[in-house]
Structures are given as structure tokens and as C-alpha cells.
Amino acid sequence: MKMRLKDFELEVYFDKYEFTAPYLLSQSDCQSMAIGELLALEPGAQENLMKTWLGYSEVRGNPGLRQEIAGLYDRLTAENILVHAGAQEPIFNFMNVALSPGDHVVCMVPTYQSLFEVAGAIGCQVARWELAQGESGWLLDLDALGKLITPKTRAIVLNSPNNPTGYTLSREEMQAVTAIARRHGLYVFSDEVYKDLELDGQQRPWFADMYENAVSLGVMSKAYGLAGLRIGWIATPNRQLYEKMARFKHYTTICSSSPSEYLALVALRNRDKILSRNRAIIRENLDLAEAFFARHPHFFLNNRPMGGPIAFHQLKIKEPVADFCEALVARKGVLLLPSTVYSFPGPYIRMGYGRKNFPACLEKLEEYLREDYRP
């Protein structure tokens, strides 16, 4: 069966506007930095980068990097870590080694398109476990998850903190998902690229620390703001699945960039500084947004995120949300992401809180509402 992937709607939309719109108000990553800024965090880092060998690196990832990543987990070692190029590669590779045509997958939605699209292209049936709009934020029904499981279900696919809503599973919800998966012998593939950006003060484990058949996805792009490194990873205690993914990687990237792996290692050794900075940026921007939404209660429903640098706010408009976003970027250069790119019903927009220029972007949005918008 030939795999037929649909257009990645979010990436198509960004391809049109991301590098031309001056006010990016929908970005899902945190504030980035120059290579020099990153190297300045650690004495000797610049000299060591200059010594980095530019030959092939190890398929499973630089041993030192894998060891540093393993330190993020409570129960795993470097032998449980498989380094990849970004997050897309491990998503693609997991789906291809764990799933077969005719399998059934339950996926939390709305979410990043590849988390369900690849499974569908393989020939799987995908059931949507939908977040629902509550009075003051997003809600997730665990009873609904149990009802979606069938005899053909092979995996539960999660994203927490969630893109685009910022909804974050509690420890108790994670335990409940684990119990369901264990009862039915399912994989849990958990996209946790925003781990350590939880905003509610609760401590949560990685799924790979909780369940023997879980796969936790991490990446340098989102919480760390280092998307240009193109370094991601999976962590899993399931050795058989790990080996299958390592061998499948021979057909995708084979190995990662050695300089990128070294820079990722420097970043992870200094993760407390980077993550503390990024959490502070998010909180400052959320405070600004609270005042903004208070000034426009008849236009927005403020869905404050529980974690991560993005939120999915409802617009109280009659026109199509895509039309609103197109007019906004055309007239003011402000880029918001409409819910249509998530194939999610309702007038929602994704707003990003992880960058330092958020105040200027928000000011431009308010200027549009005040001077240009005609409902």
C-alpha cells in the first residue's frame, strides 16, 4: 500500500506567511538565541565546538548527549534514548514500526497534524479524543477515552502540554491513561515537547517513566527555543520497540549533525538557565494578555494555557476565522493561526507567548481591532 500523506495544513500556512509577516503572534516555540549566546553559558564550550568532528555520528546519538537526555528521566538510562532530527522524524518512525494497516489509533485532538496524519496514511483508523471548550478553559473526558478503545486499538497518542490549547494532563490523568493502556496492552506515544513549561506549579513525570510501553517525545525546538539545531529524541523502556525504531532510522536520517548534537548537549547542561528564562517570558506575556482580554471581553474567550507557550482562544465573531486571520495579516502584518489548520471546528486562533516581541505584536493586534476591524 502506497502511503499518501495529505498537505500539512499548519506548515502550508506558515510557508505562506512566517518569513514575510513582521508580527508573529502565533509561534509555538520559545525565544531562541544565537550560537554565541548559547556557547557563552558554559566555559570552554566555544573551544570544544571548534574541535567537533564533522564525520558521521552514531545512529543512536552522541553518547554524551544521550546520557544528558537520560538525566531528564527518573527511571531511564542512555540505552533508552534514541536521538532524531527534530520531532517529525521520531513521530514518522514510531508510526511506521508500531502500526500496520487496519490498526486502530486513538489520538488526542486538536493536535499537531502528523500525530494522526501519519497513522491515517499508513492505513490505520484514527479515533479523535477531543478536548472540549469549558467556561474557563479546555476540558478532557477520561471516560470518553475508555469508550474509544476497540479490539483493534494499538496505540493512544497524546500531546501534553498540548499544541495548540496548552491543556496539560495532570499526574492523575496520566495515571488513568496508563491504566487504560496497560489493561488493553497498548502503546502510549506522548508528545511532550513542552515538558518543563508547566505553568500551574504541578510536578509531572514523563510518560516513559510511568509505563513500560510508553514512548516520550522530546525536542530542543520548543521549550528550549533551539529549533535550528534540529535535535529531538524518544525515550522508551520498551527495548524491542527501541531497536525497531533505531533500525528504521537507517532509512531516514541515519544520524544527526555532530555540531548540532554538541550544541544540544551544551543547552541541556544549562537547561535550568534556559528554561527559567523562557518561563519568565511566557508569564510576563500572559500577564499582558490578561489585561488585553479584559479590554475585549466581547471579542475573545481567554483560554489561558496550563502549560507551554501557546493557547487556543475563541473569537466571538460571525465571519470565518480564516478570513479574520487573512485580513489581519494583510492589513497589519500580524500572524495568528486559525483553527482551520487543525481541522478543528469553531472560531479559534492560536496565540504564542514564548517570544520577547509579544508586546509589540499584541499592540498591533489591538490597533487592528481599534482602527481597522469591521465586523
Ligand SMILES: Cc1ncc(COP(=O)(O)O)c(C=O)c1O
The other form holds:
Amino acid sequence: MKMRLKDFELEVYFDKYEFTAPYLLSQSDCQSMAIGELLALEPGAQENLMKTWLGYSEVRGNPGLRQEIAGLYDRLTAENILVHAGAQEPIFNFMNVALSPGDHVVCMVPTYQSLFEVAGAIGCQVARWELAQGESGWLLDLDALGKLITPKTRAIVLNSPNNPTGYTLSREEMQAVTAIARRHGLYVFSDEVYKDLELDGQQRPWFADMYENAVSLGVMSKAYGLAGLRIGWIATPNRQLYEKMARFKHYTTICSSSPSEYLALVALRNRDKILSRNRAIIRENLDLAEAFFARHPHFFLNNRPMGGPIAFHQLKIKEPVADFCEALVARKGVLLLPSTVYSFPGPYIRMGYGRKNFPACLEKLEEYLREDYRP
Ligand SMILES: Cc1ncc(COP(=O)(O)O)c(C=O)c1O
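Given the form predicted alone above, what does the protein look like in the form predicted in complex with the named molecule?
All chains and molecules follow, beginning with the one already shown.
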């Protein structure tokens, strides 16, 4: 059966504006850097990059890189780590390996479209486990998850910290999901690409450290700001599933780019420096936004994120949110993402906090509200 993937609404929107709009106020990756800046973090790294062999590398990933990634987990080793091209590839590969037409999947929403779209295109029925708007933030109902499970359910798909709300499951919520999944014999596919950007000071484990049938998704694109490397990975204790995903990868990218694998290794060895820089940028930007929202209580409900570099703010205007965003980018060059690209009801905009030029972008938005906006 031919897979029928619908347009990836968010990526189509970005494709239109990301490299033309001067004020990107919606990005989900943290501040990036040039190759030279990354190499300067480690003596000898520049020479080693020059010596990197440009032949094929291992399908499962460079052994040193897998070892370094495995160090992020409490209970896993390099044998449990499968390197991929970014995070998009393993979402596609997992769904193709683990699911069949007619299966049922529960997916936390709103979220990044491929997490439910690929399952739908395979012929699965997808049940939406919806985050709800609370008085000042997002809410997740664990009882609702239990009720969505059917005898045909194969997997629960999570994304925490969540894109776009920043909702981050607590350790207790992760345990509750594990208990449900174990009781029904389900996979948990946990997209944790924003991990290490939790903002509430609570440490959570990776899902793959908690549950024998979990797959944790990690990547260099977000917390590390190194999307151009296109290096991501899955971690899973489930050997059978791991093996099937490795074999499926023979048909997608085979192996990653060896210079990227080396650069990812350097970044991971210097993770504390990179992550603390990026967390500081997010915190400063969120404080600025806090003051901005306090100045505009009739326009926005803040919804401060629990984790990650993005938040989903409610817009309290009558105009359709997509029109608001289109007019803003056309008149001021400020790019926001409207909730329509998430197929999520209600007027929300996604804002991104990981970039150094956030203050200038926010100022442009405020200028628009003050001077140009006519409700
Ligand atoms: C939740 C989530 N998963 C996966 C991805 C894909 O990541 P990558 O661009 O590294 O493939 C993204 C990118 O925005 C994302 O937000």
C-alpha cells in the first residue's frame, strides 16, 4: 500500500519564511555556532577533524560517538544506541518497523506532526491525547490516557518537553505512563529532543532508562543548537526492535556523515559548557517575555513553558490567528507560528526562546502591537 503523507504544515510554513524573514521569533533550536567555535572548545579537535576519514561509517553510528551518547543514560550501553540523521529519520523508521496497518496508536498532542502523521499514513488509527489549557499553563490528564487504550493499541507516542507547549512530564507521570504501557504490552516512543532544557530544576530520567519497551529519541539539533550536523539517535533496551530499526536504516540513510559524527562527539564531550550557555539564553529571554506579557494582558495568556526553548501562548484577539501571523511577518518581518500548523484548535502562537537575538525580535513584535496593529 502506498504511504500517503499529508503536507508537513509547520515545515511548509518555515520553508516559506525561515530564510527570508529577518526576525525569527518562533525557532525551536537553541543558538547555534560556527564549526570553528565548536572546535575551539577542545584542544586538538581541529587537527582531528582534518584527519577524519570520508569513507562510509558504521550503520549503527561511530563507536566512540555511541559510547559518548550511552554515557547520558543510567542503564544503557553503546549497544542500545542507534545513530541517525537528525530526529526526523528515526521517527519515520520506528513507525515503519513497529506499526502495521490497522494498529491503534495514542499520541500526545499538540506535537510535531510526524509523530502522528507517519502512523496515520501507514494505516494506523491515531487517538489524540490532548493537553488542555489551564488557568495559567498546560494540563495533562493521565486518566484520559488509560481510557484511550484499545485492544489494538501498539504504542504510546510522547513528546516531552513538548513542542509546542513546553509541557514536561514529571518523573511520577512517566512512571504512570510506564505502568499503563506495561499492563497493555505497548511500546512507548518518547521524543525527548528538548531534554536537558527542563526549566523547573527537576531531573527526569530518559524514558529508555525506565521501561524495557521504550524508545527515547535524542538529537544534537535543539539543546545543543547543532541542527546542521543532522545527528540524532534512538536509545532502547529492546534488542529486537533495535535490530529491526538498524536493518530498516539500510534503506534510508545507511550511515551518518563522518565529519558530523566527529563534531557531535566534540559537542557531547563539552556538553556542560554548551548546555549551560543555552539554558542561560532561554532564562534571560523568558524573563524579558514575562515583562512583555505583563504589559499586554489583553493580548496574550503567557503559558510559561516547563521545559524546552518554545512556548505556546494564547492570543486573545478576534482575528484568526493565521491572519495575525501573516500580517506580522508581511509588515514587520517577524516570524511566529500560528496554531493552525499544528491542527490544534484555539488561537495560539508559538514563540522560541533559544536565540540571542530574541530581544530585538520581541521589540519588533511590540512595535507592531503598539503602532501598526488594528484589531
Ligand atoms: C519534537 C520534535 N521532534 C523531532 C524534530 C526533528 O528534529 P531534526 O530537525 O533534528 O530532525 C523536531 C524538530 O523541530 C521536533 O520539534
